Amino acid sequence: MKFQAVKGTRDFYPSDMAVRNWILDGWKKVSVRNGFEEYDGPIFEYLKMFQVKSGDEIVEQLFSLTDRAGRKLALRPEITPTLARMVNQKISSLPKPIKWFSVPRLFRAERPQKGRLREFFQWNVDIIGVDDVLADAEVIFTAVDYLRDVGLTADDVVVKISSRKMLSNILKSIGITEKELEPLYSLLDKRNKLPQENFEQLLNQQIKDPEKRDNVLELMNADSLNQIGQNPILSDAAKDAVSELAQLFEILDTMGVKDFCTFDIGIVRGLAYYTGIVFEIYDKDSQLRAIGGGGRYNNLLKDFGGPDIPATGFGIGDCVLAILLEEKRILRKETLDNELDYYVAFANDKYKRLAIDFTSKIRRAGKSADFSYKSGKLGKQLKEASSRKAKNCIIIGSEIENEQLVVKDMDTGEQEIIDKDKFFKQLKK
């Protein structure tokens, strides 16, 4: 019987693993240089923990299980609830602000499609304990810092930014009730994915009052923050939220990433999870799903039984990101191949033990090295050295009788005869 990988999962052959490590190592490097510390948690948690954040309907989207003691568990579909649990457990001893990042493997029982799988990696960056728009700016900067670091430009990607607090207060100014608010958020979040005619039909079903409906449409058609700020119906709370968003763009300008960012009233980010600034990252041509997104979630720790502490953060998945990097020819195979520092070849069998000895010494010096398990012609070994992307090839032949080695530069083809002891002394340096 032949077995296939489960649909929606991936096998990581060495070349695929090189891509995965290149992306994940880049996430970690950028996180650390922006002052974030790494954390992680268990792959499975109590099912109830995910229900607290997202409700009972989340169960259908999880890989859930019951353990031998009858406890209901689930593979983590995200790591933010784990973050909240961990912070709450040690909240009194953790220095503030808390700047943490994680690169978890996540699982979601949904229909696999382009850019969306059942198993994936996600970069999560969060700042906890800062109720200031500067923290929102910093997480956005960190995301852009990585995208720019791998070679993407403002012509390739865009961060679309809005505010749930602003939207909520404007909708209330229009006369939308609390009862109408939550289902309306869900519809507005889908607006950019629906034909305008379909969107308006669904809006008619939700908002019966034509005046309210026209005001909602006018709001969602606003193309600048300045246009919204001049609306005479804004309440003081709505004006404050507009001002906060304007301040965010000023800080992003100071940070040098404003050219990556734009205001988009259509960024809503789901249901009641977010409480302030929200953003999503897209390819500039909008041909792919969102690369990532996030925002402010000031109620999360309190919802998980902890204190009332503000927080903001984002997540970027590896699936859509990898598609974009490949389309932009950034994931060049030659830059991702595992290269050897040295390949040790031997002219004939009598030098094989020396080849093993030299390879071990090179490895102990911290360099990557390998040799042929099978004795073979020197030309065949050199060909293998080339296929293994070795930078240099050490050839052990008759010169060794005089304590010398032949070192070949595999790029230029130039060969150098060097004293054996001198070679290993240089290697240690």
Second form
There are 2 protein chains.
Amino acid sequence: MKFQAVKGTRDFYPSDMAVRNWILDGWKKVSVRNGFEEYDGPIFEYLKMFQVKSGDEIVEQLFSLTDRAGRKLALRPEITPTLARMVNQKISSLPKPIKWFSVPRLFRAERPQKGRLREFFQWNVDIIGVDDVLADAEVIFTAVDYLRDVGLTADDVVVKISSRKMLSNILKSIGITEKELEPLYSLLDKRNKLPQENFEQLLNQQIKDPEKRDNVLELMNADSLNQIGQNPILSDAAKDAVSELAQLFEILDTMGVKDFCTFDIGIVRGLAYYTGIVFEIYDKDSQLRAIGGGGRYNNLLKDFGGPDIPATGFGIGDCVLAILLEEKRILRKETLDNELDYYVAFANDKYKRLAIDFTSKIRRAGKSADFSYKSGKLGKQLKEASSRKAKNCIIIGSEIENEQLVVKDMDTGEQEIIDKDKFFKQLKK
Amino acid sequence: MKFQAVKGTRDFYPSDMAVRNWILDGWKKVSVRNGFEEYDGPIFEYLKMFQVKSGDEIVEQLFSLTDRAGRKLALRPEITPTLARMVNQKISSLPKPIKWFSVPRLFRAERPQKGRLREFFQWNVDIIGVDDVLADAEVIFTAVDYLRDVGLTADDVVVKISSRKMLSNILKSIGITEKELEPLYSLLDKRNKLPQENFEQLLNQQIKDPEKRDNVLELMNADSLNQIGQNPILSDAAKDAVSELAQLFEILDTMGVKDFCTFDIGIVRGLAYYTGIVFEIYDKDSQLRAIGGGGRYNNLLKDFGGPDIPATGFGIGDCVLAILLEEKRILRKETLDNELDYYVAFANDKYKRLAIDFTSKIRRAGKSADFSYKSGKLGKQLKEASSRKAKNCIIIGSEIENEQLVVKDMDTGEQEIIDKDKFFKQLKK
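May I ask for the structure of the form predicted together with a further copy of the same chain now, the form predicted on its own having been displayed?
Expanding to the full complex; the earlier chain stays at the top.
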């Protein structure tokens, strides 16, 4: 019987696994240095939990299953609902602010496309308990800290930032009703992807009043936050939201990441649950899907049956990121191969047992080591040492009768004869 | 709406996540130093793939789901079928021997019990392409290398070893037919868990011939490999298998792990697919379930539609292991908390921007750092630094007017005034 992997999933052969580890370890390292603690939840949760934040449409995108008792479960398509559940469960005992990150494996039953798979990893960073634009700046800094750490520059990637609070207050200033807001968000969210003509056509269908429509168009064509702030139509609430966003950019400047960040009124984020700052990260040429995105979501914990606690965060997936890093030649599979500290070769079969003994001792001292299971010629073993990317090769030959080893530096090719006991003593240090 | 986690799954709060990372990172480290490369597969596969190795009974223990096209999938209950599929797919291009490890998340729809959850992690180590007891010794050494590395001794754990090849050949020498073998394996596998009386009763039902039965009983009561080897009833094939097992113990002695290993004829392993050496790892007091187990399975790749290639390996789960490590006080949650390299405090609100600036710079230099989002008294910030387990606290006070910082060592309490530029220059090294 021959079997295949399910479409949209990935097999991680060692060279693929090295890439996955390189990306996830980088996420973890940067999260920790930014003061975040790691958490994770189960791979599956009760299905209805995923409908709270994302509505009923999400059900179609879920891999669902049923437990023994007939309860409906689903593989998690995102970690935020789990985060909300976990935080709510222990809300009174958790020190605030809660600065948590996770690198969960997630699942979506979508048609696989470039940068979009059915099974993927996503870096999630959240701050819970701080209703201050400083926390939004912290999560944006953390995202940029990673991107910059791996070697991406402001010429490669851009964080496009706006404010949902600002947008809603300006739209209300224009006279858009609460009822009209939701479908308008969906349309504005697509604005950067639609030709101007199509966008205006769809806008015409949603907003019948030509004056309101012109005002929306003028708003969406604004190039700078300054230009928007000077619009006389703005309510006080809208003005406050504009100056909050301006403050965010000031903090990002203080943090030294302003060159990565830009204001873009077209960033809306589809989901209804965002309440403040919103942002998306793109490759500078906009050739790829969004690398990641996030924003403030002050109502989510309450919606999950918890107290009224503010929160902000982001998610960055591994698929689009890996494509970009490969395009930029930052991520190169061939450089990620496992190296071996020592390869232990034996010049004569009678020394094989010694090779086993020495290999075990080297490993026990914390270094990686391997040897040939077959009894083969020394030349063949040295070739094997090379192909295994061994940094050093120990050769057990006639010198061992004098309690000595040959240590060959595989980079320089230099050989050194060294007392066996001295070698193992050095190793332990 | 309030939600709960699904029964048998785990929420990993930061302190639980620290434990999980500690265990999995330990597995990874020891695997790499023993010359193994990491791989992984998808969380779900086609359901029928899991029936090849474990039969139809496994289906009841699976979480199954259906994809859009109506195909039956299942969450993986083990990684070996995926390993077989992946190796078979690239068999001709993979250098041999294949030494791979994985730390997959696995799923079983069983009733949760102590040490047995519906969702768990399992360390898997396999060598493919070597039909030599040396490879069996290598995987056993790797398991012991980990157990010893974390601090367990031969007084804490034991690897009980036998040979399926030996058992089958001895049983055949006794006159047990091929047909009687499978049900007998199942019974012998339970022998260590059953009272002698019950065991003999069940044996009576399976083996009608009293002479054969006595021979089986004598075999199963053997204390040493030597005793078995001297039994005159043994066929040549049985004698070969005995000396192979003796050779294994010699190699384990050479490797320096003999004190962890013991011969136990009662180790059979339930699954039909083992073909040679088999072993299980237990706590010395046998208070817990098996910590792990494995053995040689030379037919699996062929059964999965691939070529006839030998293989050996083991699996160790995280649940029983964690219980043992906690009992032995080796694993202590309280010692695994995240430490912070620097906490940046500000003595006056007017220095808050500087705190943001300095924190960002410290993180960028690769050290972990955090600061207070709130503007609070210095004493409160120092308390926060303490509770965050900061190693050092930077205090921005009036000294900053002279471009100087106060650096407080949180262990000793000592304070030092240092030039700001000098501090950041040192940090970058």
